[in-house]
Protein chains: 2
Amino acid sequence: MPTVKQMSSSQAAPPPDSFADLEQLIAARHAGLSSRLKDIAVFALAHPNTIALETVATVAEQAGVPPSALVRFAQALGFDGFSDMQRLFRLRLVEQMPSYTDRLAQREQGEAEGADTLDQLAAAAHRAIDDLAAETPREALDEAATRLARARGIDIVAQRRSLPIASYFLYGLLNLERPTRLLDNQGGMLAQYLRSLHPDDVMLAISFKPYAPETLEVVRAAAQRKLEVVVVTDLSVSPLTAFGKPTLFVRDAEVQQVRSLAAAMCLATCLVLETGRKLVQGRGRRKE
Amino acid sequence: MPTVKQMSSSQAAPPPDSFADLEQLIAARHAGLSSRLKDIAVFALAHPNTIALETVATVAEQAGVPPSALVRFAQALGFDGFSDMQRLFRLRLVEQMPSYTDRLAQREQGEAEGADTLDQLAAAAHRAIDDLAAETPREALDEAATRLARARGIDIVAQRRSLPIASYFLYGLLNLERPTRLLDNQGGMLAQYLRSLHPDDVMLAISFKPYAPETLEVVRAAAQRKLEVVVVTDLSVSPLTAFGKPTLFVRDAEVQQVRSLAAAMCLATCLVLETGRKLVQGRGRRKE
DNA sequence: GCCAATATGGAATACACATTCTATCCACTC
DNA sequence: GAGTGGATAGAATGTGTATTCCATATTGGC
């Protein structure tokens, strides 16, 4: 019972599994390829994005070769066909992106082997924190810290999943001896709180998907009373985005439908730290 | 000579031609979309890479919606269909590519001279999370999850800096429909709470340096009443260590005398996740 | 609380696509 | 200079895909 492709064994080519390997493989095999295939090799290395995103027909046209040649090229490299090779070119696009979050999510769902939950979570948190550090505009961070440092008082508002972050802010800001309070709807007194908002206060609002309507309501009321609002949220579609001066974004790690707050904690810690620095600077200046 | 689509003019929606515009458009129209379409909007912003590279069917599965909804979403935004919208998501991939190298270089430079607070914090959090993943005994994690999964009720106790973690546990465990309460000394009723502890309850105690005496007291009382106690703390010298069955350790990142809770959040998330799994497994077994 | 209008999910459909096949061409050998 | 092996292009094929359609569910208005 002979295997189908047994005879084309001459080079039982193992298809590479990363783009870097593929690049090397192409370079190595380049000399031994037929002239048409050589053309394609050159084109592939010169226009990896085209290969990644366009159809065989389009690539063929741009490279000035027939589609079937592209398929043969891929097969010569050990892939099933063009599509199979294209996978690696696409992988490269995603890997080089500043934000890996998607690929992670995919991986985690797909191959649960080897890495246990904690490992997965650690990896996901890594990425989320990297993204946060890479994508947070430092001016926004600075502005937020400045506002918190010179506020007459700070009103934190958060519900459900955001509450732990609010709780950390409360702890951190109180330690900095900032007059801070948590508007947590304890005893249903949120509405009463609203009346005591002062225009020189700064509101610190934290809200993640699904955005609690209570939080939005409070922020609206604060805006109406001309309070400055510092917003921490996850996506630009968040209903709070528009109110923030500034709005800070943090997309946290997600594993098996459960979201962590590790990255959000980093942001909160950083904001507390920066606020502390502003305060010290302020005091220093006054003393001079 | 009327144009074909003249009549669907109500919103002669001009499809955006750059990803940035698309992001804005999604944010702007989000409020006016139907609930299913809102879900998709959120997913699209959260997983742009998935949209860019996967097929409708795959995206639909990952987003938990039918494929047709994705097409409708794209059309609502003014595109011909899903593929048309996908073009922009792919454009983003290639456009952001070259900037990546710059950013990397930038960051390496930054680390060399003066990484800002957020970078420092991110690096510190990285290490803390790595340590956590490496040093946490999986049996302890498993044991803790098992206890939480089969407890009659769960009493969480934490003070000050541990409170955010407790708050997250409360949220997570309540979402798993575990009968959980937070013993937070609200109204000074901690002592009263103690009397209502049940031997089949599990206590979840979180305490970091400097260890709040209240927490220790509550744990002592719980131990006396034969409750099982799951402890989350930072060092083995912690006064709580002895009470834990098991005790989980997490040493968090510290920058400029300020401690983050990123790693602790990871542990908490993991514990919630594992508890959830135990519950599902338990239910599965019962059904057999 | 009923009706209309709209949103939704799933199956049917039409389309686009990668791949395969075969006739032809070229190079190299004898 | 004829024959043979391999490479090539372009058309045919079949699979995978987006899209459309329709029956059902849901929402909002009166």
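C-alpha atoms forming the largest set that superposes within 1.5 Å between two forms make up the rigid core. A quick note: this is a predicted structure, and the numbers were derived from the prediction, not measured. Residue numbers count along the first chain shown, from 1. First, how it differs from the form predicted on its own.
- Relative to the superposed rigid core, residue 250 undergoes a CA displacement smaller than 2 Å between the two forms.
- Relative to the superposed core, residue 130 undergoes a Cα shift smaller than 2 Å between the two forms.
- Annotation: Cα of residue 79 displaced by at least 2 Å between the two forms, core superposition.
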Given for the second form:
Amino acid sequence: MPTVKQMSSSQAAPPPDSFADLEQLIAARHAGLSSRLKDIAVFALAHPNTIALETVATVAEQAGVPPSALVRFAQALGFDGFSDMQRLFRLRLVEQMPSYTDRLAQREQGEAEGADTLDQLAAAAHRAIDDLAAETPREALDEAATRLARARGIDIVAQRRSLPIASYFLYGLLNLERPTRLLDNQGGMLAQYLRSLHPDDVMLAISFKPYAPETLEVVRAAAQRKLEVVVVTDLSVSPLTAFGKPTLFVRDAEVQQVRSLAAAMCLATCLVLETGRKLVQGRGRRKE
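Can I get the form predicted on its own as well, since the one above is the form predicted together with the DNA?
Coming up is the bare chain, nothing alongside it.
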């Protein structure tokens, strides 16, 4: 495995100049990073606002790494140092609404007022949903809805924290009269479910860090059977992204080291509604 020094010296390409390109670069380089730098990559993608707004010392404390490791991470991606990389995280905020200045003011106001837990959760969920709306490519959402609307059947797989999202998808898609089942291994029947997968089915896989190995196993089995897989996950370094056609990303709010599901549920609701719209459009074309 190449060292950070080897990687930095061997890369002649300039560093990325947009946050989207930076995300792609982190995903591409992730496998070649050391364990500590992999942890930093996951932290950076999961907490982009922290990287944008905080000092290197504060980021290091929250990530549980020395400041020098953050500098090494930035250099491994082709930047001169942490501040050079931080510029792209700040640019991401500037390009969104509310503006970077507004976000900074809101954070300072919340700290000054000592917001209680409900206020913190509501504010964090609001920001996560704003980020979801700003960052989700509409063409990926449209493609996902098209695949779910055209599928012979839909097989949903999720475990642990992702299971409530899967349950909502099951409820919503069944209400659309889509043939849908949840592969949750109830009764130890997962192997039998996998044997019944049909090539014309679409698998909907939901998994967030730390990524349930059971979900990845099922997705691999689906890919081997040539099923199309729609993925809902949180980070570009998620192992499920290799199978997503397409992959939809959602980073949910975290307060007191507990993550909510507000933004993920918003995305699930939107995808169900868009699938319903595709079904109505398809029926209209058939009548013509």
